[in-house]
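Next up: a single chain in structure tokens, the form predicted on its own.
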Amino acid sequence: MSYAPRPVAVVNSAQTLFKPSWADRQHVDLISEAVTGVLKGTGLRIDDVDFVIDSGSDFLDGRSISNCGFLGAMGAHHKEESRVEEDGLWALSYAMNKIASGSASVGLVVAYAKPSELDARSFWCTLLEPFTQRPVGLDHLSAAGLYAHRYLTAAGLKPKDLEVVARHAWEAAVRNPNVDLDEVPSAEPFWHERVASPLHGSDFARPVDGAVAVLLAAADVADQITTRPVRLTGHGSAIDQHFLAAREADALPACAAAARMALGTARATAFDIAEVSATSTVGELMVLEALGLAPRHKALDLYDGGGATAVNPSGGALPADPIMATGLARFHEAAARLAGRSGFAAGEARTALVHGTGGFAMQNHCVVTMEVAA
């Protein structure tokens, strides 16, 4: 007896604004906001939802099970709850193949982070193994410095190059309400003060505050609750190599792996949004190319406004990284774009495609694609 599984949609999905600080706010405070905001409009209350995902990091939160204490503001409390140690896509892939099996008709799932509370390097560096590589000094920063070279190297660019994705980047954050932020940085050293040579301030991620939350349901549920209903299609994930010596040098191969297992199912063959993931503008130019929206080395083309694909339109990640949801952030500017929200321009998009990263220097790769319900 064959089996298929069940389609799954999109309710909803919402955030609170990502900050550098949010010194007057707890976790507990953020995630609630988001799970509020997620409810509303919905017709559903916290009693609907079967279960619950999250995503987060004991480490970030200074704690062991930190989950525990945010349970009521989850929702979770005497329900089914599930700790995803990763980016928030894991989490959604996970809650998406709870649904797709039959077991669940609506689950709720939360990803949120509060770097301001430390240093994120020290975040990065305790993923690194500690005997060979963490001694030596290498850190997340360096790490995309290497990367950088040997691509810039091999593209035949000048780091000069990558002003272009991150100002992109910076000047599509500014139009975002949910970024909290007024103008493109202007000051000297953040464009020209090298960081990790090649790579300028300006060409990695900004840690930032914030939560996110996604209310996915059985197709046959959504429908019943949105007159635009978002589909999700396709989802695959892949990991690379731990150690960075023994990784492709110029491109992300798990990455490759994750959108080929993500493609297999999805019944679009080109997208017309791309919300990626990334802690440095090589790392964008990487991902864009390893998940065919660019030819190896051409992706910096796609920033010329003349692609099919728009390209992080929300910004992406390099104005706004929440680290551990940040690609649940992705998935929910994309999934509001198709559903054309309030304060979200649709236009005629009707296809999405959202990546998400995790791990040392970008080592782990999720993948998500949806669209509109015909």
Second form
Amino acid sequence: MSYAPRPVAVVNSAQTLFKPSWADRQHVDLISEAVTGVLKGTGLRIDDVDFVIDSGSDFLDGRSISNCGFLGAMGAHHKEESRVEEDGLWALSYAMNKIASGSASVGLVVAYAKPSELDARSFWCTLLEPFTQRPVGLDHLSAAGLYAHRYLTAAGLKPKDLEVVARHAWEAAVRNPNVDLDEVPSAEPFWHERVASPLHGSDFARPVDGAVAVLLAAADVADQITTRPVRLTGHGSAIDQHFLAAREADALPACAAAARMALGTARATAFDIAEVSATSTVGELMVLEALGLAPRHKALDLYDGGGATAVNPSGGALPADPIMATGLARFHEAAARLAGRSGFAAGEARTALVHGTGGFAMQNHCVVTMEVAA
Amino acid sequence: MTTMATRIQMPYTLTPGEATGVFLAELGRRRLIGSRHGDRILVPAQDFDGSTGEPAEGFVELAPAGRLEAFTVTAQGVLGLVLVDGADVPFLHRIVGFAEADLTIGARVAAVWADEPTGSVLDLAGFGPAGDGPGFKPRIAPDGLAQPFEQVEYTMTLDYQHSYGHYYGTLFDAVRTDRRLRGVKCSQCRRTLLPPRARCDVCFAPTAEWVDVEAVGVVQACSVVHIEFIGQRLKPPYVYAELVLDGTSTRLIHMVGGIDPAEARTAVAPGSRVRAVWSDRRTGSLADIDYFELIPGEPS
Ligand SMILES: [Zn+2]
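Next block: the form predicted in complex with its partner chain, after the form predicted on its own:
After this comes the whole thing, all chains and molecules, with the earlier chain placed first.
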């Protein structure tokens, strides 16, 4: 007996505006806006959705099993619903598998976060092993600083060299209507005040509030709905060991493993768009190298604009990091461009590589690939 | 009302396991204990090598000195990765006593011990400047090892600022100023939902109009709570009840009070008619209702 997975395609994707604080809206308000948006224009109604997989963090939400309170806003009443305490890109892989296996045809993926309700530092520290790492004061900032110190030393770079990474990200985000940002920050402290040496404020991801929703379907269903269907072609994920000190000094082997699983024999450089997540500039460089988009310690060269792959045309995660939804936001940005949806400059892009990360100091990685159906 | 400040404070007794338990206990004796996994030595001692999965074959004492491999300076101080002499994986800890200009990769460092041990990893205060003094190779700890800590007390505290949004904000404003409960009607199924929300949970249709809900209803289910737990507002025993307020389709969890605890089990039952007893507090939350009481002369 042979088993051939069913092709899976993107029907639509949508998000709320990402902004540092949606102080006048609850999680459910953001979630229902994204879900309403993803159904709009597809001809599908919530009753046509077979199952919902969502992503969020109980710690961030400040309540346990927080999805229980958000079911109505996700349109998941009396549907099969499951929640992933990981970035939304993992939720998307599970939905993809479920449709590929033939057990359902239409799946809704939802990811959301309101990091403005809890300070990001507290959230990241809850992920830490509490005996030897948490008490010494390790947090997401100092962890990125330690990676950066070793990366810059090994690559022969200076802290100032990282400004090109931040500039690329923030300038792209200014052009991105999905991000609440009018101009690239110009304040002196943002660019020059030390946060965790060798990193400055501009080297860190800015937490934002928001929600993202993606509608997936079996390809034959999606083909009837969309004029330029986008097929999912691969996915993979991997987790590094937890102890930061024991991980590789200046590389992300778990990210490379996730990419190997997703890409198979394909090469990352063959993709038109790469939308990747990171919590710092150095993190973004290490991700690009682990994915195979640049040789080790050479990812900075990708920012001169000459590469075949457009890196983070959305601006990526640095200007807008809705913590649990960041990878799914990358997916939305890439899928919308491939599908040529209005408001997204698509160019000739036909293929995209999407990356999400989670865990303390980018311990976990997920990679998804897609292409416009021939 | 726009936001609500809340704190989640959870007491834990954490179990460190053997390797971490021994490591922490030995810090109080000013000794650095690592674990041996094949030809690799890890410090802090671990039950399993995170890279290879190899279990610990035994514990060794390491000289409390090493070299600085990387560091980061933050507003809270300096953290660094110290490769302890004889170890194969760096140890992440505080770096203390250095002038910033003297912090360099490769600097020799030695343990700085806390004056008084308190039973945490901070019994080792950090690593400070050191010379090339004589150390020793990883060795079997003389005089045996301390008993591992079995439990470590820990409290996690998280502070939130939750947004009410338009719907809860409108309800709680009305509760605070007018002692009035406000729900919304679903545009599709026409049911009245309390608390109010943008979309009906069942239909996923937008809600349409505001309706006032009287703080009077019927008990759908109830339970007498006898045990004490964190976060309780009333002292047990009290009756916890699922109420359906007149005209609504949603259930409200609240308490039924004003009854003799001894009679609670028989006095309140599904079908009992109840009404709100408002407190003198005006916080703008459903806790402004002290409890619901049985309505005299109506089914109970
Ligand atoms: Zn309804």
